[in-house]
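First comes one chain, alone, set out as structure tokens in the form predicted on its own.
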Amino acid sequence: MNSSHILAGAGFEAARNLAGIGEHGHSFRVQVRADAHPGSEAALHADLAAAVAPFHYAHVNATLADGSDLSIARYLASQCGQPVSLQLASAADRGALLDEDGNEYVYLDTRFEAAHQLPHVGPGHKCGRLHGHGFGVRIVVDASQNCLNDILLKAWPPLFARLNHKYLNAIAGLDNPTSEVMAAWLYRELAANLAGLAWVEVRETHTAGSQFDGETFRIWKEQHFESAVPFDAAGNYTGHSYLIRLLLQGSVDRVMGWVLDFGDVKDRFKPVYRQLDHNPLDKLPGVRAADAASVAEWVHGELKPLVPELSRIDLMETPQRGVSQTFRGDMQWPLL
């Protein structure tokens, strides 16, 4: 069954005080995720600007006499007027989720630098050449059991020792690594030393990536398009840089290690993407408006013959503003 979401995004510069830690600032960030229904999309935004508004340039802890990222992240939900699920990123590299089930989660973003080649391509593919990459890493835990430190410290440093400047396939379990298959080793290797490793990403670059949580593989792939929409009923038109999220989820497949291979994913997509960029959307063929969530359902329409595994689409009109539509699946995913 399909469901349809509003994203909504804000931004705040706060001090606060933690224990530990003491006086200091970030610029935070923050994303919501609610249903979709009549008036919500304006509600949603209003309500998130107010509930950010008492931390800009301000401290934190004249709000909250608890200034943690999941205080933070809590006080920012219980204002908004209807459920949602919220990311809260303190930092580049660290942050809180929390989602509608009342799962309250903490992450640490972290990389290493490291070679690889992918046995079982075919002839000419370029992941079969021996290559690199900057490996994004999120490792995602529940926070009932566990915190940052406990990530950062003790977890982590060991597997970065393993892995950072290192050829991935002389690693055993690793001897075919693609996104996936590290996803899967990863969350193997950390579920053994973290208690409430809830999932573990990968990514290899900035617009591709995978996760894994035990049981269910995801992937996604992001691109931009620049397109133009009607502004108002003199017939004017203004654009936006859309961002477009296709999220995938199935089955590894046992020789390639991939739900799909990310090229492909791109490639099944040019002809959907053609349509889109630099183009106006009001004018695709069988659009019913050019609204996003409009456009996210043309594009399930379009591409999901061409790419079963496809399991959600977000659409960014900016940083701030999109939606998000689930055709199958859970909800799993980070916003940011």
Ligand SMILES: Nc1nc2c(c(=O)[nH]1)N=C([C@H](O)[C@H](O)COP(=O)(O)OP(=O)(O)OP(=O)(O)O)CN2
Second form
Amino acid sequence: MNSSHILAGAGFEAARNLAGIGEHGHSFRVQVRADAHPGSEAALHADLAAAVAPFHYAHVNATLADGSDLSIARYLASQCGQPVSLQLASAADRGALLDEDGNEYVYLDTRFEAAHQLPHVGPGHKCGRLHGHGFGVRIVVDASQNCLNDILLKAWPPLFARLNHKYLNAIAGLDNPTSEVMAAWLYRELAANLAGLAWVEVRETHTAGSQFDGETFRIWKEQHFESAVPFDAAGNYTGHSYLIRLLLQGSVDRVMGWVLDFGDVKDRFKPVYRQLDHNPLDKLPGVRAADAASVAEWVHGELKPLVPELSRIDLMETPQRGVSQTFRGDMQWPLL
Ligand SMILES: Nc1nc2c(c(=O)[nH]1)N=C([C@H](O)[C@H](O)COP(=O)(O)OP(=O)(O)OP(=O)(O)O)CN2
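Can you return the structure of this protein in the form predicted together with the named molecule rather than the form predicted on its own?
Then the entire complex follows, led off by the chain already shown.
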């Protein structure tokens, strides 16, 4: 079923006091997603700006007795004036996630450095060669069952020791170490020792990722394009460096170990990309309007026949303003 969302972001610099840690400070980042309906975009941006304002260059505990990530996240969500899903990053590697159904999670972003090759790709495919990555890993747990320290101190270190600076293909279960296989392997290894594990994400590069929640595989590929867009009724244009994220949901091919090759996603997107990049978006053939939601719909119309697994498109005009459209499946996370 199609659903259309608005994405809004904000940041604030704040001090806080936490039991066991004491006084310290953070550059907090917050992203929210809300249902799109007439007037909701301006209201969401205004509500979010007003919600973070009391924290900016201030002490969190002046507003909230409990200055934890979860407490701040709950407060910000409550100020948004409409149901939202929310991601609060208190540091580059950690934060809290809340969804509209009342689920609360904490996450840790960590990484390891390793070599691998994909043994089943066709001749000449670059991933058949021995190569390596700084693999990004996001571990997400149900906040009511577990906390960040359990991931950091107990669950992750033994796995890090098994993976870091290793040749992944030599590890049992990783003979075909695609991102999807890695996410499923990490999920199974972590679930054994981590109560409330919700999902695991693996990022081989900055532009591609995969997610496994014990049942469903989701992958994404990101691209940037530079485009002009009408600015006012007088016919003036402005422009943006757009980020588009194409998210796919599907089963993993038993031989290849992936939903679809990230390279194939990029290749199939190329003809669409050429029409978007360095062009005025209101002149796209058949586009309903030049706003981000209409452009995302247009991309979906062009790409759906080529990528049937395409489930969601996120289109950001700026890092703090964009849309997220779901066309099939259920792809709540990542928020962005
Ligand atoms: N679905 C998957 N597709 C691909 C995987 C994978 O794990 N799952 N892995 C690879 C390669 O290992 C490759 O290193 C990463 O591919 P890709 O994203 O295409 O890398 P690029 O550096 O070309 O990405 P840019 O778009 O240039 O940033 C291939 N596919």
